[in-house]
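Just the one chain here, laid out as structure tokens, in the form predicted on its own.
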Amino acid sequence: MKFFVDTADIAAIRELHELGMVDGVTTNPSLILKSGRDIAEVTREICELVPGPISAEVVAADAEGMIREGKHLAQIASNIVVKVPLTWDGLKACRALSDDGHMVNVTLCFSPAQAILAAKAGATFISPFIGRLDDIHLDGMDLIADIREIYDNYGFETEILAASIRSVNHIVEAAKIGADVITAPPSVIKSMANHVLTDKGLEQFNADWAKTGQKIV
């Protein structure tokens, strides 16, 4: 499974990248706002830091505008993935951008039917939103499982990018189902290392070591 980090925070990306925990990055207008930086400037810096796919999102609502913005974003670096919404116009833009040789991430997917259309339109990635489905009392993992089954049935090459990750459990469950990629905030990825029994065991080891009166160096 590939790990994408969902942020435009350069320091956070660098820390995870240096540990080999980042295969790519996803951004969106909200994350760009949070960074407080110019979209082209921060996206270029991310692309220089991480060689994997870097998603940059269009904001136009019509297909023509999405295509124009997508081509402009793609000029930032060769590893840019143009991110478009799963609307009819977004699918038109996906087809055009994909045919033009650009990677495309179709985002805000909430149903298997939408995922089929994105694959047919040539999407590089499909981004089903787990957490937002959970918010309305639906099981986001059911969507991941349905898309996995459908894509495997027909050999679609579009990669399943599990998004709106809220917890470590989301990551583990997506991995068990067979999502190709997860994208999560840095805090969630880092929390994967945490376990109460690890903390308890370490506390005991340290207490016992102190009783020996020894030093390693």
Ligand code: E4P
The other form holds:
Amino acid sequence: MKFFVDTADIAAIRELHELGMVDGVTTNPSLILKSGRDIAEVTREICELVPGPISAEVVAADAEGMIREGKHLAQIASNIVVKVPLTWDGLKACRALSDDGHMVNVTLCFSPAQAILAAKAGATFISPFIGRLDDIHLDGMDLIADIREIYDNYGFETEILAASIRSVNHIVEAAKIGADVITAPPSVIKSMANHVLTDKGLEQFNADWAKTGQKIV
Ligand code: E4P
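Coords for the form predicted in complex with ligand E4P, given the form predicted on its own:
Every chain and every other molecule in the complex is listed next, the one we just looked at coming first.
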């Protein structure tokens, strides 16, 4: 399973990257806003830091505008993945950009039907949003399972990039289903290391060690 980090925060990406935990990065307009940085500048910096796929999102509503913006973003670095929304125009842009040799991430996917269209349009990645479905009391994980089954039935090569991940449980469940990639905020990835029994066990070991009066070095 590949780990993408869902952020435009360079320091957070660097920290995880140094541990070998970053296979790629996803950004979106909200994350660029949060970073307070210029999109071209921060995206270039991310691309220099991480050699894997870096998603940068277009904002035009029409296919022509998305293609123009996508080609512009793709000039930033060779590892740019152009991110387009799952609309009819987004699918047209996906086909054109993909035919032109660019990697494309089709985002804001909320149904298996949408995921089929993205694969047919040549998407490199499909981004089903788990958390936002859970937010409206639907089961985001069912969507990941449905897309996995359909893509496997027909050998679609589009990678399932489980997105809108809000918890460690989301990552584990997506891994069990067989999502190819997860993208999660750095805080969620870091919290995968936490377990109450680890803390409790460490506390006990430290207390017992203090009683020995020994030092290792
Ligand atoms: C994916 O590419 C999106 O940037 C992201 O996962 C959205 O997550 P959110 O629903 O928590 O904003």
